[in-house]
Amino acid sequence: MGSRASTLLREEEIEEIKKETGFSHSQITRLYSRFTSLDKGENGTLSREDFQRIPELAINPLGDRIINAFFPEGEDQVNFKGFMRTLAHFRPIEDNEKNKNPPATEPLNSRTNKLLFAFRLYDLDRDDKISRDELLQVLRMMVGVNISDDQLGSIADRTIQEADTNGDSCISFQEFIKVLEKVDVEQKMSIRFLH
């Protein structure tokens, strides 16, 4: 039980937090308190297996994928500031927002970060460019069964022959951005975080 009152968050951290992510003061509090029911070894991190304990990322055939995007390269445990670094990729960009005069730094939820987050779902080797071979995987994860190989083959296919301009049979992040140009990433990708 002391665990608990010894991993409350200081006024500064929260501070850095809303500098770094633009999550409000309540939804840090908020997803803090999220993030400590989720501590079931109650050390201030959360592993893998804290996260499989999400209904909604338990049944998402993406979900060891989405999972693996809080992590570190090499990691095993991830703080409440990596959490929240995570998870502000999803913060929908505000109206008050997209007016702003641009930060020194590109906000996490920026179009071009929520295009590499997705980027990288898809770059398993995490190499910089999505291959035939990472398109089948993970066609094969979102659709299971129910397409044939051959079919997940020539969907993989000209998936690459579509956004593939350079010639190297793969999609590398410029490509990737290309082929979404026109899709509402900031809609897609957001999530209405109570405020």
Contents of the next structure:
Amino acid sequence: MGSRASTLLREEEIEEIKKETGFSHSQITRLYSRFTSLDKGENGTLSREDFQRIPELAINPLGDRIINAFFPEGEDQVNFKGFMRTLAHFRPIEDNEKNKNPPATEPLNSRTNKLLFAFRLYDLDRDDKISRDELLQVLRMMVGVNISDDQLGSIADRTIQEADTNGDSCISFQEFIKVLEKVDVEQKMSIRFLH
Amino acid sequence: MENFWAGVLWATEIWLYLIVCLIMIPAMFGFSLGISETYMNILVKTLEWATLNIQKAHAEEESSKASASNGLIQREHGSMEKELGELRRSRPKPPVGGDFTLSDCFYFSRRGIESIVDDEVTQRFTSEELMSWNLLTRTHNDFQYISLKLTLVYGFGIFVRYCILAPLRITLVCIGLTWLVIGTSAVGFLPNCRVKFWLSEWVHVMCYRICARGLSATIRYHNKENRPKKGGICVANHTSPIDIVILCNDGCYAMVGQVHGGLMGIVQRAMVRSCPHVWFERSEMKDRHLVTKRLTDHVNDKTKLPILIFPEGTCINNTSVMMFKKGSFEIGSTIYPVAIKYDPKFGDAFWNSSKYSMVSYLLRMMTSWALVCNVWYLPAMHQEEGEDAVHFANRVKSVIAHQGGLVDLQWDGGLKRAKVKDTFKEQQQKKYSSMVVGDDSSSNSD
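Could I have the structure of this protein in the form predicted together with the partner chain, to go alongside the form predicted alone above?
To see the whole picture, the full complex is given below, headed by that same chain.
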């Protein structure tokens, strides 16, 4: 229940999440309230069905892939910490974070991590490579039945050709970064969280 | 022992006399002794005082509290074309093979995550969040210790609500409902004549007024000159079954709905004797033609009361208006839109039917502070020439949303229980496809 939001979340947990994700205290408590209202099973974790119940997400062509990003390999439940860790990728990069000396571990919302999130949407089998087949499947999710196989195939071929530098007909994460180096990832993969 | 029971009996008698004299009789004839006004004044003062105290205690968190009501994120509202256009600015359109870049998924990811953090639909099916605590342990603002004074007031509030107001209100609602059943049944025996219509209306309104007092309802009606007239359909936004009591306090309507069992069934059967309501059997509801035909017949008979319909088809938490089902707009009669807006400060009027049963919902309402609401009668609307029912329904919906200060949503309220239709996803895919291949090349491809 939403009304228990602030009481069920222990202060230490909030501190821990704050450190890991960079969200503020009030953002964490409010996201917890959102988390509990999505949690229809009321067991402290979200399942894929809980996500699919959001209509705007259900109509998103990549909805299933985005939901999948919340679940570690082989698991079908995500707890609040995991939920926050995935959301943290979309925190904007603040000015003071940019200028600071790089911290020991890379923050979840860094450019690289934002790109990694996008990369994994395409990387269906999680082998750190986007093959032609994987790209085709994701393309098919995005366009539905509206584009012919031939045409989609040539789009996939061209995309891989453009990105592939070592000639293995796959896109590695390094190649992915290279292709998107001119794109304003920091802004396009960020959501304006209010305080 | 006998003395004790005599005492109880005596107390009960006095209690009932007081109810009859101070509440029932004024309710029957529609005037007020000013008791509820005094109660409301005290209540408003108390809540203002409490808000002030809470704000003082939270002075340092003030800024965070202020934004709490405005949601968690600020959403981008750019169209798919615009946003993808921006993403592709850095690279030229390839000569062959369609316009796709790996960064196109950024748009979908951000939209997806935004909807996970804060979506337009699911939050409409849970109670509205309040700016500050209203001394009720309801909704998202739970009991919080702020100061001894406030806690005492809170405790006193519990006593008043549960020990004084609740028994009084329950008695009133019971009397109101019994009266409705007896009254309408009795009127039903009269032959059809003017006296019957007049009496029927009087009994209905009287019972609803008693019930409204049972909820301490303070209702402000605006623009009474636009009140629904006979031979029309009144459509309103839907928050809870209490909407009916609210509207019927100011005039009679013919109800449309399904025949229920149990207590509701008894009330329904009694009501239909005195006044032509339109009740359907469950099996009949499926037959759209039959429903439309019966409604059309009702509307065409100009002596019959205006029909009251809630076209959203489900209860919404009173912050928005969702899609209107087109059925009632296909009949082609005059539509009288009505906007109802409750004041959430005094109690949460929203019936979360998947969480609470009808009875427990009513008990919650009767132990809240009060029910304060505004009702706006809007000018009659007609279907324009060449306008289809869906468009007309949307037009009426936006008028209601605008007047009630509610968010106008396109989504179907049925999503509360059902999954979203695949066609909506297909629309998104189609839109994206046309950006990838362009409209000209898609026609060449086949």
